[in-house]
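Shown here is one chain on its own, the form predicted alone, set out as structure tokens.
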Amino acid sequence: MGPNPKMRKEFFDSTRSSPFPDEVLERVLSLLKSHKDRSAVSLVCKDWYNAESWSRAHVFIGNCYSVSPEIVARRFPRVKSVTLKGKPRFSDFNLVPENWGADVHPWLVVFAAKYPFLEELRLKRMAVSDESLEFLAINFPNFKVLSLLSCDGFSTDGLAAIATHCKNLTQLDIQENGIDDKSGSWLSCFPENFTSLEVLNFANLNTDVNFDALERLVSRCKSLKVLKASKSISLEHLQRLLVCAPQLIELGTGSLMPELTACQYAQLENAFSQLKNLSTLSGLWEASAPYLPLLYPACTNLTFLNLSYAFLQSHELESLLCQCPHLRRLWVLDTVGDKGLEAVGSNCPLLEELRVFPADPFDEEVVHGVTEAGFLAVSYGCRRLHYVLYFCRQMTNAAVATIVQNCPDFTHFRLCIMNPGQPDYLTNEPMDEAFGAVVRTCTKLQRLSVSGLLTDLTFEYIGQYAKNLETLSVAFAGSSDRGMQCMLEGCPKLRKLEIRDCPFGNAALLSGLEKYESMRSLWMSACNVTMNGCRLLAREMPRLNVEVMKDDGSDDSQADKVYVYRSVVGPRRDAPPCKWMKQAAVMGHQRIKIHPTMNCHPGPMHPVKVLQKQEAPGHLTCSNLLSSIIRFPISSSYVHELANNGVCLLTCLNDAYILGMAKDLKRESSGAIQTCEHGGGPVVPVLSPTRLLVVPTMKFKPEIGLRSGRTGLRWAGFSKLRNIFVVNAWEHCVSRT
């Protein structure tokens, strides 16, 4: 079932500009499996970009708000597959309002009447209904893949649904899902005849299964290569399985924490040394000492053991280990200390990826865990790592630099000292020097997270050196909004910055204005940006929406929680409760929503005519300056009338002052201006705090501020000067923090 072939040929003959086969366009784009491939080859011609719209099968969308599905559907009349992603990654730590939206359920329907053909669905922090699950079930016939990941919203009854309808289904993946989990009478819900099943992920279930019906399920699926169990299923349950499931390349087993009798030992250990395809192992609750001699027959190919799960000790995870020459994937908790690490580094020379989770992150008194000294001996013996997420309560400089000189071709770096603000343990030094060893060494980095007691050298170092950085993390980092302007302006392919308990204020905020269009998202928490800035970055920049959540108890002014994303449909209609402020501004309309509601008003406009314009000659004296201030506040708008002129925006003053008798003047990273020396004369208060100070020029560089003159102001670097206009900004768009 698909679209009507005679759609595809009126489709191509209203837009076709030069002939060329349609069978060969698509036989071409056919080959390109990466969406980043494939939308920047429809961006060669007319004819390309309507080949790819009409061959495109699968569209992922990384952020729900960003498009409509409307949008979608017309761009990509014969997508089968869809990926979708809806909160931000802050969700996970309970940092955004549970009401906040990102309901699958207006997308089903315009699938529904659009996709009727749809395949494949896969949801990542979505909010997720029964009855959207219902709905799923029965206006796709031919459905055959749902992958939940994160999301929440949907219990067990909706699981029921999928298998009673989906006659095709193939894959069900319920991954970290906040599920309410009323009962295992679901898995008894696929038909008798139901067999086309290849993955079942039900791992992260609370209750107890019908295991009958999971039994009877298994046994009829033969195709079945994913089998990830919950915590429920035994050692005996679990031999069962296997018996009837040999093929399996992906295991996930439940607990292994109940006794056996020798017999069922043996009945256990016989049924892994089945296991001769299994690449993946993973789950092992409660795992101990004397069970893991059950695993070692299934060991012998595996690529990927995930243990985020098992509480193991050094000398445990080292006997495992040894049963496994081809690992390439590791996930392990921090119990099994540096001694475990060591482990990894002398028996997986293949290894790629590294995950060490925090047994306990919140206990400040824990005795075990890692050190520099095991993510050393990891890189010693692992040099293919790129992958890595370490978390830690202690680092050095020297060891990040060892590191990153071992395993140069990092693309995940993720370094989490869990203490925040803590410095090099041995020097009492900053952290920077380490990060600055990470972006100078691995030039393929693609996500960064940095922590502990870093400066703004670190983001000098980032903006310098990361020009392959995607994704990075930042926490309890940072000197001044110096910190994030680097960033912004040093790394070309950023697409997702996250930011918490940081000093960053408005003007870092506001630095990025050109950036963020590029990017998916931006998220500050707990930093210095104030309501104010928020509301000029709605103003100046339409096409961003941007959501303030604020918290109970806190102050009006402050932005406690800023999400920044771009979105080619405006503001979203499903928002929970809120304030839309909608004045009008030359470039368009604000998109700024707060949650909860509050009021908020952006200030009174006010009328403004220029008192005067000059010529700017070479050289200004402080009595032409003075000549040609405008005395009251003015409105965002005409500065952006300023802009439609080719006046552009040179610096936020804050706090800043020309003197009568001015003999050098600086400008700060800030965008202060600061006297150094005066020659006696009265001080006067030409530029009050939160003035804006606007030149115009063609090639207008931020950095070029102010220089000292001998009897007055001069501009240096502009020989295309025309016009100077000194103009008070709007007060109530930015405040300093």
Given for the second form:
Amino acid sequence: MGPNPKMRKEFFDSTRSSPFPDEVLERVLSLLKSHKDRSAVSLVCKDWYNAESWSRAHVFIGNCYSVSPEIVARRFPRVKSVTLKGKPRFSDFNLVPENWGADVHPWLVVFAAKYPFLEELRLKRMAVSDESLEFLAINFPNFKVLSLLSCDGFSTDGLAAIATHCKNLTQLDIQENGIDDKSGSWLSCFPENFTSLEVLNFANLNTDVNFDALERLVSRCKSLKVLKASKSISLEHLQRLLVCAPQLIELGTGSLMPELTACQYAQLENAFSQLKNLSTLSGLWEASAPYLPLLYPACTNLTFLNLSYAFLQSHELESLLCQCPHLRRLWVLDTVGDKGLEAVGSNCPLLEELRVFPADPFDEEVVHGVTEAGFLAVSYGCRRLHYVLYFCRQMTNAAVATIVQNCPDFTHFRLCIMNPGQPDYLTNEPMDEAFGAVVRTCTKLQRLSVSGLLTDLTFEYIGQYAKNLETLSVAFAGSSDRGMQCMLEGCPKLRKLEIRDCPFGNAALLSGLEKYESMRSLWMSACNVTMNGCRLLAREMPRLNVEVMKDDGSDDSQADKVYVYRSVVGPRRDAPPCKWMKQAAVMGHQRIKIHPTMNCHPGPMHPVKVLQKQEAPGHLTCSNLLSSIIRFPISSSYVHELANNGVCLLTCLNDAYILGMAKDLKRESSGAIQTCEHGGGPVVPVLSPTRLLVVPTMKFKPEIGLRSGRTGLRWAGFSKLRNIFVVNAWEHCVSRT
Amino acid sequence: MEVVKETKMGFEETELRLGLPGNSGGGEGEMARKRGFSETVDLKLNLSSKESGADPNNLEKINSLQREKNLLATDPAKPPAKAQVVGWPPVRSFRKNMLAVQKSSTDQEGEKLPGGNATFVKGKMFSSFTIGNCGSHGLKDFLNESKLVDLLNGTDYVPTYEDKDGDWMLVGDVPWDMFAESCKRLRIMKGKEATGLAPRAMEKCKNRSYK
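What would the structure be for the form predicted in complex with its partner chain, rather than the form predicted alone?
Okay, now the whole complex, with that chain kicking things off.
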């Protein structure tokens, strides 16, 4: 589907110099799959830009707030597949407040209009409601692939809607989400004549599913390649499923809790031996020794074994690994210990990726898990290792140096020494030399997570050597601003930087001014950055969104959590209320009513109070101000009320939330409402207000705020201004003329 | 109960935080610690109660309490455990919850065992402590027989275990190393249930001198 060729010809410049028709160029470019390549291609010339736009079928948006769905649809008219990522990664660890945003719904609304034939949607860390899932199911008749990773806000009702309406569904992949699990009748919603499913992953769910419905579904979907079941599926169930689907390539078992009779055991063993094509095995909840041998016949062609929910011991792991000669990726729990990792080193010569998760991450006194010895053992045996995620309780500089010498091809090196700020346990020195060795030796390094006791020296090394580094995670590290400066000045390909609990302050933050626009995002929490620093950053870099999240009870001037990202659409309109502006006070006027929020965002309504009328002509008195007036969003009826009172609502200071909203205020015919865009060009008010109500979002100095110039207020057109009311949310207001 | 008093003192002095994994949902580290503190202090040790099956979660907590207490006893200079930090170590909530659920569900499974009046502690929990899993420079395994037995000192319960061959034995019948290698499951049995396990099991239970 798409516009006819004639229209397209007119669309393009008719006097271009391209030697061959657009269709040929598009055909050639349609073979390009990587978005990086496509971005490069689109910068060559206008023709190529257009051809690339027309031929792009899959669009990847790494930060949903960096662009708007309208812009995406305008540029890429023929998209069939979208990948969308929302919240900052640290939301996985509860560092981002609830209702932060990343609602998928506004995207779906635009896609329903512009991409009605959308086939694939892959979401990561987005807020997804049941309504959105239903909307998706109903509005996209060709919809085939749904993947939700680390999303939240929906329940199994949403899944029921997908099952009911998506007649062409081939993939339903629900991973690691915050689901409200209302139990399993959603599976029965797949119609009896529905047979197209190829991928079904519901390993996330906890409650029972309707097994009969599942069995029927699996038996009639002959193309099913991937089945990842939840814990509620018993071994007996599993046997029945495997009998229906011996063609599976990826299997996630349910619970491996021992409960079979000898006869059932034999049947299940037989079922596993029929799985000739299995390349991935996961699940294995409650795996216990007597039942592991069941899996052996299915292991011959395994390339990925995910044991990260199985509390195995070293010998159990070893027995299993002996069955998997082609293993490339292995995820385990640290219950296997160093001994288990020795077995990995001995049995997995082709291993490329290893992830070792902690079974007891929060129990400090626990004396088990893995140490540097295990990692070393793996590095000696698995020379092709290039991806590692390793949680341990002790490490040494020497061990890491040896490990990277054995495996110099690391692209992803994520080491988590679980006790924050822990030194090399043998020498008691910082772990600087360990990571120095990593960045010096592993020239292809793309992703690095550091831990342990680290001084600025680590970051000097990183800045100096990590030329291909794109993602860097830092926690409880560094000695001074210099550390962060080194990172920002050094790593030319840096795209994502996440920092927590480090002594980096404003100087460090501001040293990256030129860098941030070439990055996707920066996260800094529990560092020494202040509100003033953030303001400065936002002021200097208008194309960055600077979001501050404050913790309860923290000092006003501290910027507890800062999230900075580039955006072509400016500050977002759906930010949650600033928690720290707690004291709701009324400006001596009556509370009106609750206005519905602009975006459909699941969450509490934010009461918006409206000024009704002034108490005396020419004067607006106020005793205190309801801080929520400046919250998002303000509806147009509220704006209208303000206009009727002759009040010009102006926001100043560099609070991204407020500016974004101010831009959206509609102009009423009375013209009394103006917006002021900070950092942009001067805004000329249509009419000159006589009264000005300045509502700051943070504590600020009125004298500075009201001066013209770089702090943002523009005075053109305010010649008639007589009264300026500056309200400080924390104190009584000040009236000036 | 003496055990309770001792552990209480231990906590107040050193402000240890003991809670089940996954407790750090939101809130500041200190807040979480305080909450955890009051949770653990309020534990009721029901070991000598008449009702069937003490709460396995309590038992798990008791075990960790006991571990803490003994750790303190051996190393009084050790600094107090740090308060849990929000979002650290960086393990996804989903994974945290799944692991915690698995652990507690396997504890509960134990109550379904025949003779289900016994509390049940999954052997795997202890197998992780076996000597051999620690590095040569790591802290040595500090769990030993007397700790297991001390838990039940003076009560009607005896610790028993199932060994590799499927036989149920009384803890203390074999040397510790042999026990640690062969133990597959631990079970706290009521004294009278333990008759027939080993000769004079009941008498042993009454007469043995606990350290």
